[in-house]
Each structure stands twice: as structure tokens, then as C-alpha cells.
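Taking the form predicted on its own, here's one chain by itself in C-alpha cells.
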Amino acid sequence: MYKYDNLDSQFLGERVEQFTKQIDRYKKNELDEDQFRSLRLRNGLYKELHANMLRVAIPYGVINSKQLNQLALIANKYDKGYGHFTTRQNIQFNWIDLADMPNILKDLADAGLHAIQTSGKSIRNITADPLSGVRTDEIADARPYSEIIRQWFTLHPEFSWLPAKFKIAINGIKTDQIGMKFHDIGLQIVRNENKELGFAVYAGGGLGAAAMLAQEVKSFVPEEDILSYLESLLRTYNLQGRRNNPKKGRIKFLVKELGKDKFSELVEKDWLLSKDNKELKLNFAKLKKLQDNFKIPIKPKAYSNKNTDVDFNFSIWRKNNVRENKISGYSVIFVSLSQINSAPGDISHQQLKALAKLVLKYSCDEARITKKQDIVLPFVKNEDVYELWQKLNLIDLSSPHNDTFAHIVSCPGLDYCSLAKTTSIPIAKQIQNRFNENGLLFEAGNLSLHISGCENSCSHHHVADIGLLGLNKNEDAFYQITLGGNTKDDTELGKRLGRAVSQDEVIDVVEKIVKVYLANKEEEESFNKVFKRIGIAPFKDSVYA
């Protein structure tokens, strides 16, 4: 993985110390509230219902033993104990006192950490495919590109003030590994009929109040260009977006009103511009050190399955939670966080200092987060897969419920977020109790169900097999209903059932809903093709009737 030098330690304390005079400044009353919101926002500090709330980076999601340990001192010293990994590649602390903000942000650049851009009007966390480097089917690894692309635009002077907050995701394989389409910006790695490497670029995705899906607009940009070319998309953007209208200044409005192919034109008309400066050129002695820094750090061995019929609730942890690795010998372990009856993406700080300890023993020092808020070790030797499963039974973090009904996606919601509106905790574990408890849990197998407590869809409902969205009537919950969305091979935005449900009757929706899916469906067919197949006038049918 990525390792600061001695510059980006030097960056980063000098932002430390920008940051902790603004704090200064801002207790003074030099700084007024507005003026003090942008600068905090940059460094990643909201206000919530109780409390600050602090996001980190975690960028494309890779991390190792230190960051985990650090990650663990900072929840014990500053938050409650705990920290709450997030749909993006983040993690976030809900209970911080401005007053140790300096404190955080050193101890977090102690361990090549910071919360830069991770919130405000700017290109927020690069995400990747958290399997990059390890799967059979790769084009080529996201992770050297996420890197270089996240040097290049942070604290970039022309796109540190964009008309609203912006999102890049990387993706390695032909299929969408990372919601690429409902972001910003999707990069997709490509070969062209020459089998020269780029990337076929997509703008004007975006989930929220009004969920679009991005658009190619360029089939092929050479890997050299990329720099080039990204820069003319977010000029065009940071020139012609929406201003004046909070609500519309993302780049999705852009591309729509536009249409992409005026909008396409606008970016080549600009690119053409700047694509031969030198200075905007990839790097290929840069990039070919990454690739150095993220090549893999062991080599094949003989097969062994050691262990593997020992005991059964083994069993059924390695079948939901254990995936192939392309490296021989090895495997890939998935560590969930939507455990029953807990929130999901929460851990302790007692398990990140113990899963910190796992990492370095039986993963090459490496851990990665995804977007369904887990953990995937991705070098664990398949004779220590039971053995790991054992430590991991002893710090409760043995759940076998990946890619099971259990696995649910969930903000915070109203239990601490100020722009909810209904609760979403809550409502998975009553989900997660309810299957648990008539049976159909692990009947109702990899079927995606995510909550978010407000429009603004920081669980991705919209491309989840079920999705919940919170509303608010009258004082009253409520729960909007969307199926059949997407983002296991491709990215398909849910259509919705009908009207909301209230909060007293979603928990008997969701059990019809999957009841119908479970009657329909056919040997492995997966929610998605049923839903295709039948349409939704069945679903319709046992909710309302």
C-alpha cells in the first residue's frame, strides 16, 4: 500500500496547524459562524444532533495495523468508544469536542491519516473497488490511479471552491465493483482494440433527492491523459454549474440540462486545449513506483484447505464471509459489521486494537473497507482462515452474515445525523430480529436491503434490492419503498413500490416484500432477475392489497 514520505508528513502537519489557528481565530469570534462552516467542513467536522461529528479518509479504502490502532485511540480518548464505517471508504466519530480537534488531527497524522476534503464543496474521498489487486477478472488495479488522482486534486487551487461537493469512483473490472455510475465522476478502466490501457469516463451521477446515473462521455482516455482530461471536466463543471441553487449544484443538473453531448462537447472543446502540457502529463515514473507500493506482497503456494470441516458454525461463516483470491493458496476474508441486533458499520475500540493485531499477523499488514461498511482482509493463507475465524469469534466479530439478509446498509439516521428524518438503526435491527427469528434469514440469501433516515441517500438506497427512504409526515415515520436496484454487476436505480409505509407497518412490508420474492424465485436466481421477471405488480399486490 501507499506510504507517506517525509512531504506528505510535512503537508499534513502544516494543515494541522492551518486548521487549529482557524479553531483559534474562530473562538475569538474573528471568525464568524458562515465564514468558520467552510473551513471546518474542509477538514472534515460537522455538527450534528449531539455533538461534532468527524469524518476520516480512508482512501480507496485501503488501511493497515497502525491506521486501525490510531483509529482505536481516537475513539477511546475522544469519542465514546466506538467509530462508525461508512458507505464511502470513510470513518466517522459522533461524539467530538471542538476543543480536541488539533489533538485528533495530529494523532490521526501521526499514522498517514486526515480528514481533508472528506466533507464541503470538494472532491471528497476517492473510492475504489475494495478487491482491487486481488480479483481474478482484473483490467488493472484502481488502486495506483486512485492514489495519483488523489494527490493531484487535493487542495487543488481551481477546485477547492466547486458549486457543491464532488465524487470520484475507480473501477478495475468490467463489472461495476463500486457504484461507479452514481457517482460524479466513474472511472473505468479500459483497453482499447489496440489493447492500450485508459479509461472510459462517465459524468453526472448522483443518488439524493433526484438519483441520476452517469453518462459516458468519453469512450477512451489514454492513461497518460487522464490528469488532462479530468481537469477539463471539473473546469467545465466549476464554470457552468449551478451556483445560485444549492439544490442543483451538483453535476448531475449540469449534464442534464446540457444533455451529454453538449456537455461532452464543452469538456473536449477545453481538453484539446491542455491535453499536450507536459506538466499535465501522468507520471509513469510516478506511477510505476505505486504500482511497486501496491504490488502484491506475497508470492503463490501450494493449496491448502486445512481445518475447513472442523466445526459448522465455521462452515457457514467461510460459505458467506470467504471469496476466492487469485493468488494461489490465499484467500480473501470478509469481516462484517451488520451483525444481528447491532448497528451497522460500528465497531468498538477494543476491536479495532484487536483487528488491528489480525491484520498484521494474517493479512500482509492490510485491510481494506467497502461500501456495504465492512472489512475485507485480502492475504490470509487458507491453512489460518480457521484460526482467524477463532480470533475473530473471540472479539465478536465472527458474523456469517455477509451477503446474507442480515448484511444491511444503514446511516446513522436520526439517532445522530441533524438532516434525518426518521430513525434507520432502529429499523435493521428490528429487520435483522425479524428474519432471524422466523427463519428466513439465510433462506432469503445475498438480497441487498438498505435504509437511509433522509433524502440524501448516504446508505445508497436507491440501488439496493430493497430500499428504504425516511420521511417525515406530519411528525409522523414513514418509509418510502424502491426495488430492484443494483450495484453488483452493473448499477440500476430501484423503481418505487407505491405509497410510504408507516414506521409501525415497514417492518411486516419488508417480510411480505421478500416472502413474494422467495415464492417466485427460481433455484440461485437472485432478487434482481425475479424482479425483472415478474415486475413489481406482485410486490404491489401483497403490500397494498
The other form holds:
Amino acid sequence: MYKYDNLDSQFLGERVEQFTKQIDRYKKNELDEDQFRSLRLRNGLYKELHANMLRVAIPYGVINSKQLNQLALIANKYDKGYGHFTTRQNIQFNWIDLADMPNILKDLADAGLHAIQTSGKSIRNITADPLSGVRTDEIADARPYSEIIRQWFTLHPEFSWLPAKFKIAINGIKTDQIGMKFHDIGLQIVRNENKELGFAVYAGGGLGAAAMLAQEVKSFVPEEDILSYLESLLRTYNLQGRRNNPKKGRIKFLVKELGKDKFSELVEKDWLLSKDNKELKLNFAKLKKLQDNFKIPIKPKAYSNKNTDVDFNFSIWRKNNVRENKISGYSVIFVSLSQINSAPGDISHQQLKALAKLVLKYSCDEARITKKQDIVLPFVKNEDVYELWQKLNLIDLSSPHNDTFAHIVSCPGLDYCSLAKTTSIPIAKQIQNRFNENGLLFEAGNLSLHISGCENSCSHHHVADIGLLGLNKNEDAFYQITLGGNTKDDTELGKRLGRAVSQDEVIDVVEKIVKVYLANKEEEESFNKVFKRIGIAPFKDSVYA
Amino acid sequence: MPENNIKINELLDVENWQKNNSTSSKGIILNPTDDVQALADTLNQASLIAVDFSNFDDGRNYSQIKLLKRIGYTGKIHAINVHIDHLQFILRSGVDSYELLPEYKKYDVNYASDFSICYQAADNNIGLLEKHKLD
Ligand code: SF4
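Now show me the form predicted in complex with the partner chain, since the one above was the form predicted on its own.
Starting with the chain above, the whole complex follows.
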């Protein structure tokens, strides 16, 4: 993985000093609330219901044991003992004191972690497929490009004060694995007819109140020109994006307003004037160095069969949570953070610490964070899988929920988030309990359900098979339901089922929807396919009858 | 980089500049919505263009400065109403001089020189290690 060098460390140290000075000025009333807000968000710090929340980036989801240990330390020392992995390869701490911030940022920097641009109207953490480098059908590993782009847009002097937040995702295989079409920019790595590497650029995606899918604005940008192209795209947005209406600031509104063709024409015009600037060309020596950094640390090996006890729990877990690595003799392990009775994505400092040890011992000191709030150990020897499972069991991280309906994705909702309209986590727990009781969990297969506590859509509910969106009507909690979203192999937005249902009804309603699916499902047919085949009517009939 | 004592009331916005045919003014003060490329001919007549950074969250100015360079503008670019927390970006954007808002004048001149490293090429990289080149 990418190793921070002295310059990177120095830079992080300097950033910590800068923010420390700003906090001091704020305390002395030399920075007003709005200005401080703008600055603290650019350092990942939110004011929430009960305390401050800090969001730490895990760029393109790659993390090592030292970093996991440091996150454990932060959860223990400065928080109430927990961290919460998000759907965008970040981790959040919900109980942070402003006074501790300088020390927290220093501790993070010691492990090459930071919170720069994890919030605010800036270019956010860049996400990439968590299985980058491990997939068989990869066009190219997205991580070296992600790192180059991440660095380039860190405190960029032209693009640090955008009309709204700006999220970039990079996908290195043919099917969209990272939901790039619901990002402000999605970059799809492609090869053109001459087999040269480049990017297809999608712009204007975003979830939230007006969910839209990104559209292709350029089918091929050569890899060496990607920085200049992104600059031109950002310049067009920086100048023309709406700044007078905070609800319409995202680039999706600009692309929609201008139309995709007009937008890409403007970007193209700008780009033709800057693409030959040598300073903006990709540094291939640097790329090569990064590609070496990101080389897969394992070589094919023969499977030495170890005798394992027959264990039913292990078998279920293996079926759901273990996948083959493209390198023979190795497995990819999914650690689900969706245990019954804890919040999806939550992890305790003890678990983080124990996990750090396992990552070091069993997975070449590398783990990945997924958009489903899981942790992946990508390089586990097949013969170690059973032992690893036993150890995960000891720290309560062996839930066999991966790729099953039990794996609910949920945002923090009212429990932690000041923007929330409704709760999310308790609903997730109630649904898990209901399906435990009614025995339909197995039959439901890998049905996905995501819950967002408000229109900001942090759980990405639009792209779930079943999406729940919390609304507040006259002080009562309601849930808007969408069906048929997809983020498994492509990105599709779900369709609205009908009127929102009350909090009292919502668990029953979810059960009804699942039953309609099961009654209509033929063999292994997915929810998405059934939904397309039978349409929304049968679901409506069952829910609103 | 020098601070520069240009008085805002000696400047005109583009519209008034065009009307008054420039003679009474020391330069143009750019509005964040001005289309630099479309106004290239007018802007190029001015010996000084002031860019107003008073709005803490508005980053359009930075791209406008970029476009001023691109249209081949050779006069002076002067940043006015500068917040000290913007200075690190403004210094790199290609301005020739700047003027802090009065409330920041008490700070040490080196207040904003926190960084010794930059990750990208910009108009002004003086005094910075350019990480993108070093790798
Ligand atoms: S979706 Fe809304 S409630 Fe949930 S975390 Fe995001 S902002 Fe908060």
C-alpha cells in the first residue's frame, strides 16, 4: 500500500499546526462561527446533537494494522470507545471534544491518517473498489490513480472553495463496483481501441433529495491527461455551479441545467487550452512507483490442507463471508460489521485493536473498507481461514452476514446525527430481529436494505433493493420506501413505492415486501430481476391493501 | 509578496469602466460573476484588476485569476478584502499583491506560511517543495 514519506508526514504536521491556530483564534472570538464552521469541516469536524463528530479518511479504503491500532487508540482515548465506518470509506468518531482535536490530529498523522477535506465544500475522500488488485477481471488497479488524484487535489489553490461538496470514485473493473454513477465524478478505467489506458468520465451523479445518476461526459481521456481534464471539469463547476441556493449547489444540478452535451462542451473547450501544459501531465515515474507500492504482496501457492473440525457455524460463515482470491491458495475474507444488537458499521476499540493483530498476522498487514461498512482481509492463506474465523469469533466479529439480508446498511440517524429526521439504527435492529424470528432470513438471500435518517442519504438507500428514507411529518417519524435500486454490478436508482409509512408500520411493511419477492422468485432470481419482471404493482397491493 | 495600498474607490467595475471609458480609474474591480473570457478585450486594457475575496466561501475568484492568466492579461492582479485563512491559496493563485481585511492586520506577516510542501502545480510555487515533481 501507499507509504507516507517524510514530506507527507511533514505536510500533515503543518496542517495540524494550522488548524490548531484556527481553533485558538475561534476560542478567542477572532474567528466567527460561520468562518470557523467552514474551516473545521475542511478538517472533518462536525457539530452534532450531543458532541462533535470527527470524520477520518481511509483513502480508497486501504488500511494497515498500525492505522487500525491508532484508530483504536483514538476511540478509546478521545471517544466513548467506538468508531463508526461509513459507506464512503471513512471512519467517524461521535464524541469528540474540540479541545482534544490538536492531539487527535497529531495521533492520526503519526499513523499516516488525516481528516483533510473529509467534509465541507471541498473535494472529498476518493473512493475505489475495495477489491482493487484482487479481482480477476480488472482493467487496471484504481488505487495508484486514486492516490495521484487525491494528492493533486489536496489543498488545491483553485478548487478548495467549491459551490458544494465534491465526491470522486474510481472503478477499475468493467462493472461498476463503487457506485461511481452516484458520485459527482465517476472515473471508469478503460482501454481504447489502441489498447491505451484512460478514463471514461461520468459527471453529475449524486443521491440526496434529487437523486441523479452521473452521465458520461467524455468517453476517453488518456491517463496522462486526467489531471488537466479534472481541473477543467472542476473549473467549469467552480465558476458556474449554483452558489445562491445551498440546495442546488452540487454539480448534478449544473449538468442537468446545462444538459450533458453543453456541459461537456464547456469542459472540452477549457481542456483544449490546458491539456498541453506539461505541468499537468501525469508523472509516469510517480505512477510506476505507486504501482509498485500497491503490488499484490502474495504469490500463488499450493493449498496445504489442514484438518478442521466440522462446524456448522463455520460453514455458514465460509459460504457467506469467504471468497476466492485471484491468486491461488488465498482467500478474501469479509468481516461484517452488522452484528445483531450493534449499529451497522460500529466497531469498539477492543475489536479494532484485536483486528489490527489479525490483519498483520493473516493478511499481509493490509485490510480494506467497503461501501457496505465492512472490513475485508484480502490476502488470507486458505489454510488459515478456519483459525482466523475462530479468532474473529472471540472478538464478536464472525457474524456470517456478508451478502445476506441480515447485512443492513444504516446511517447513524437520530442517535448521533444532528441532521436526522428519524432513527435508523433501531430500525435496522428491529428488522434483523423480525427476520430472525420469522425464519425468512435464509430465503431472503442477498437482498439488500439500506436506511437513511434524512434526505442526505448517507446510507445510499436509493441504490438498495429496499431503501428506507426517514421523513418527519408533524413531528411523527415516517419512512419513504424505494424498491429495485442496484449497486451490485451496475448503478440503478430505486422506484418510490407510494406514500410513506409510519414508524409503527415499517417493520411489517418490510416483511410484506420480502414476502412478495419470495412468492414470485424463481430459483435463484435476485430481487432486482423479480422487480423488473413483475413491476411495482404486486408490492403496492400487498403493502397498501 | 507585497501588500499594496490601492484604494477600492479608485476602481470601477466592468460595466462602469466600459461606460466611462477607463480614463478616470486606476483599474477594474472584478465581480465574481464576470465572464473573464468574454470580457477579455476590456480587461486587457486595464493596468490593474482587483479581485474581491470578502466572501469567505466563494471560490470563483480563484478560477477567474486562472482565466486572466490564460487570456494573456499582463497588468497587475490585486487581491482585496483578503481573509487570512485564504492567504495560502491566494498566494499560489497568481496574484501580484494582496490586501488583508483590517481585522487581520494585527497578525504576524508569516501567519499564513504554514506549509512547506505542495502537491500540485499552480501559478506560484515559490518556496514550496513540489511533491508531485519530486516523486
Ligand atoms: S442520512 Fe441524514 S441522518 Fe443519516 S447520517 Fe446522513 S445526514 Fe445524518
